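Just one chain follows, in the form predicted alone, and it is written as structure tokens.
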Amino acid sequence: MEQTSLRQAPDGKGKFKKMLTTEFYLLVFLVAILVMMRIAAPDFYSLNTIMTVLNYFSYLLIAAIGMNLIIITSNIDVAAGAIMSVVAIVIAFVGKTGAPLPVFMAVGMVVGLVLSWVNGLFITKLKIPAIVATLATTQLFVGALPLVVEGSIYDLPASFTWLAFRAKLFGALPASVVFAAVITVGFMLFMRYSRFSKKLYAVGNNKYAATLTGINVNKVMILAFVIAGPLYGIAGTIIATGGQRVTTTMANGFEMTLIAAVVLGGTSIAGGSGKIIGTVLGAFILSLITPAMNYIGMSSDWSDAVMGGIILLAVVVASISTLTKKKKTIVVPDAVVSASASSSGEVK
């Protein structure tokens, strides 16, 4: 029996409710944090602090965009941090030769692509659950790096740290922020207008239904990991070039912050929904937490707990919102609709 979904026509109140999106609430929360910091710790708005926050925000956002694509397909990548650590070590070897930024950043992007592609193959070809496959490769990368490098690579040349210390727009704004802005705008357009983005959402919503419509589900999932890989490479490069010493554990555990930024931004951990703008806001909020806590005198040890609480609240709010939408959708058989129309003398 066919069914018809009946919804009330949107009125002024309904249009207002449509504005109350996850992104709207995140923006309000972000403004509240900024106002609070202005009142509680005016020194927080020093140029040095702002630039430090923006630099951290830039590589967090770049990598989180890649994670967002993967989570939209109903997968997850807990190897992202380990991949960025591998990237950092590899480009340090290249940077040691005096190679310029474009060379070792390209190398980092290729390394990120290859390692992320391998994860995609494990998940699609070997049918290993994403959490298991990426956890296994995390352990592999983390265990292998100390065998290649004893502790760290140090005394790197000035050409290696040029991005962090000399590449400034208007003499102050880190170039990494410009990279993040360009990448973000590019992916916002990509997710809005490309056919492939529609396939990402379709796969995340229902893999079986996506297959029936002719979508190659495995190909879409592999490409999500392949696209995320170079973004990890860029983020890993920004992290590594922040000093003249690169360690084997430079980005270990960073994947949790990436997942947090994506989930906080409104992307469903079950896949099928999520926007880049939400990830932008989520990443910016998380970038503020630790420095804000330091400025108001709280121990940085509380930052993870506060971050976890914020994410849990975001997930609960998203779940309540989803349940509310389902309750507002009244589903009745077509026969009932026809009978109702006939009794009122209407012809549909």
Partner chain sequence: MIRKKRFTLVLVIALAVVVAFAFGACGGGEQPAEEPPADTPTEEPPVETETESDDVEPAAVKVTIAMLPKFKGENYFDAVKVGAEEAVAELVGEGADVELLYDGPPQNDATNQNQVNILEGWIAQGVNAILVSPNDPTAIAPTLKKAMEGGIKVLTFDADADPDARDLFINQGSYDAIGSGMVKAVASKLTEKGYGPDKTANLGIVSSAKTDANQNAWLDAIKALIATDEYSWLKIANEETDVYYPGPDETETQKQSGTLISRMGDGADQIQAAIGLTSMATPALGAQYESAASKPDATKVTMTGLATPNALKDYIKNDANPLDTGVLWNCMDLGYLSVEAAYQYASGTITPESTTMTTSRLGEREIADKVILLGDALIFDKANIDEFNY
Contents of the next structure:
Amino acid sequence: MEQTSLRQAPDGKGKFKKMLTTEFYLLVFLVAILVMMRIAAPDFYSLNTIMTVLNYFSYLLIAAIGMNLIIITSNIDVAAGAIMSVVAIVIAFVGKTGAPLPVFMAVGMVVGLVLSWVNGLFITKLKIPAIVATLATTQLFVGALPLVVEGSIYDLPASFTWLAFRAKLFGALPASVVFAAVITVGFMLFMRYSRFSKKLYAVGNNKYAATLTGINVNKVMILAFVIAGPLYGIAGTIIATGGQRVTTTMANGFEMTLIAAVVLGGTSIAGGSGKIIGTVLGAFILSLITPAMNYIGMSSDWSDAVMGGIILLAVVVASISTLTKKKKTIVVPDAVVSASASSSGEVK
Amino acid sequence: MADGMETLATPKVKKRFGVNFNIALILILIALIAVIGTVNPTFVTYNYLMAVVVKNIMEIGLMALPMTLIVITAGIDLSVGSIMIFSAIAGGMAAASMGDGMGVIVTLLVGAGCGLVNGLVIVKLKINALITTLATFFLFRGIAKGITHGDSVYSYDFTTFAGNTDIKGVPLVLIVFIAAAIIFTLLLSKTGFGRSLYALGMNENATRYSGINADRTLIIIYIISGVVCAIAAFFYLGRFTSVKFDVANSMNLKVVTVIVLGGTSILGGVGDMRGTIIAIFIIAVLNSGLTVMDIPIDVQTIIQGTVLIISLIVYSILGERAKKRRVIEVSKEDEPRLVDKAPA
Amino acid sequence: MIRKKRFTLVLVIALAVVVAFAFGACGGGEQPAEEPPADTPTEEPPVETETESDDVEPAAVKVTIAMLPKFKGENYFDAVKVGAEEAVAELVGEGADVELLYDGPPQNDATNQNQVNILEGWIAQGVNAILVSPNDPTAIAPTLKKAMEGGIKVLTFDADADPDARDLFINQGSYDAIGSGMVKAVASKLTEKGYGPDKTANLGIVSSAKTDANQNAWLDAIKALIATDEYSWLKIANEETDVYYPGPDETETQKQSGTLISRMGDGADQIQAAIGLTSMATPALGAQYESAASKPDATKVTMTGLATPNALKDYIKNDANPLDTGVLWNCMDLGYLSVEAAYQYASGTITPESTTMTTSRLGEREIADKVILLGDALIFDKANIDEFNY
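So that was the form predicted alone. Now I'd like the form predicted in complex with its partner chain, please.
Once more the chain from above appears, this time first in line as the rest of the complex follows.
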């Protein structure tokens, strides 16, 4: 988004136009939902509902930030859910012994890091496109779990569920939300001030150009996966500690929701763009859908359709606004306009 | 083995390693059948091969054919499973209230409509195919879930006929699949339309400038994909007598697995229909063969993943070498001996 | 050309490794692959078993029983499997030649199609008896009929299929008994907490998928019961929103249980009693109550449901948690009885005309209308929960 604002003409209208980013539209949409809920179902604003929504939001967001980094480098990770399932089982083994949260969460982060690193290696060293490489490793991770664990791990001690059951700030706010807040702020600062984050965008924008400016593209890509891994580890820990039992399929399929949150947040799947704040808004909207529908009396049967519709609407709005913006601002020969318009679309 | 390969390969060296790939895939297929057949002879009985191995994969096989076209243009369709279930459910509901004829029409219309939505959004709004079809994956499945309230929809006469008819011992679905496979192979390799797909996959802008109506071509293949999903829906609904929204989840990725195993590059521009067709049968044999050997479902997942990874590695190594060779060909044009191609 | 051959060689070798891997996995699997000669065409084995076991009592013929749960990896079916294995060990100890195959879909993909794929493999191998807990009673029927036509004995356990698609159903308890067990548990707790004919209470229910035969039957039993005068003060206010169908997926169940918990309280527009109809849902209710930010007043609400005792132990023992009772049947006995019935039926000890069957552990059980009933529902609370360990 930094780039977009640079491109804007520095006239009077520029300032207002600058505000009309994807994040702005998302914020308006989010406020609209919240206001509508206030009118249609005031019950929705009970402490409990809010905290339930926030807890789901917290682990969705933590993992989505990792996914966002990967997507910025123009890769994608469909193994995220499988990695979190592996994390959940591993930490359940550790937690069964009565180990405290810092211990098994650290183990979870290491497991996430290693598995995600393997994905990064496949993609960079063997030059396998990310979507198929992670598709293949998903099958390995998902298939291996039931061989190691027969059934589920249950009767986990109180030290394991402490995070979900007891750890509350001011007696109400789940600790997982604090984790999410710290991680989000940390990554917002990181994306803004670190030099490495500039490399992420550069690699995502144009690999070859990045190579020419002396960036080690493979290293940046692997690092994106390596950073995402521990985030999956934390998210997996929050999911697993939600109850006294951990099953082998706890987070399978969750990657679709992560990708949806990132895309809804305005990150282009083509790479090179996307802000953490967008992902925050995207994740928050997605975590509201099911409970909000339940409160206004709609069956949750429709929640998938609503989620798909919102994602589609969001990308369509974003696309139309960029398409029209381009037509207005650039006054150059026709051929160039059509070329730039088409190159911004279908991306390989 | 090597001899057979050489004689077969020589007339078509023009296709570079494409032919060799397919022969390697066929060898793998034969090896798998031989191994599984030795462990459990039931597997190689005609009845089992037809009734289980083939029938279990045909819907995925059908959907993989148009998907190959899409992937060659550097697109992807993650919503195929959802389209199939949505059209099967909409058709089943229509048939229940308005009769079989309407059921068939609604199924096909829904399939084509879903494909049209995908195509329009991808082409006209210039939204990445992966995102579009990820969104419609939720959307179509979600609508299917919403209109049925999560309940099952039941087979009607036409689908029962489609799913359970054998003509002289050959399942109807296999005949339809063979016909479709031939049509798609010819479409891709012998027509200008097919060539324009490769061109779009390699360089979309250049293709547009060369006067090909890229928008129309792309929309057409997404519609074809939707219609074929609807056709697969008839067989699927008939075979299982009822369907529910939740079966679509893993189907998309299975179709992608088939296509990648068949040697089509997910980046576009490279691939052929024969590879996909052979890969369909490899996956079929793996699925049903491992079941017959009493290998738990979980191990089957691992084996499928391993096959996928190995094939990706091999394709990646070969692709790199081919690229290098192309460079040699261009730079040393004055020394044609280095180019290892037979004269045309 | 030479180079090309080398590429292909690499490819072939690489994939030979996979094949070797497949072999390795096969060896690593539980079943040694020595039986294939025995199972040629699918029609033969059952004919053999019937004729031989008719005149020779201790069956020397090998009986292969294949057991298919709704899904794998969850305590309920794990406990059933333990019971099934105990039955096999007992039969083998008595000199019978029995083999048990056990496989099922993963929990997050518990679809009818996955069950059918597994069944097809077993039918082709010509196992002698199939024990299945169907995810969808109607959708699985054609496959089960195909197995029956091939001479395989088909039995259902835990959940029934269409009655014409199976030979016997091993029912864990009558739907009415289990439904009333839950309603009574809820009613007595709510009465203690001040509800009754003068102060109605709302029920919220967490079920499984819409097509699950058991959950639907229990829900019907509950609805029938709260329609009677005795329990008319219990209501399901809005079936669209107050009955949740998260399917068998663990995470989805947790999520929707959390939504239900946050709607509980003592207001007329809130929910006073939550019932979990699956062995995932009830512990999820307990866990979500524990993790709720402001817990609904435990003196005003109550929760119960089906689950294995181990999964509920901590919640039931915790007085601050309104999950006070659990309802179930003895799942290990269910597995035991299922395998016994399958074996006795496949070896001809019992026939479709039999009216009773006897097992050494459970004694005599009646067979009525092709249904074998395991026994009464098991209701456990703080007083007796430590007696169970599964």
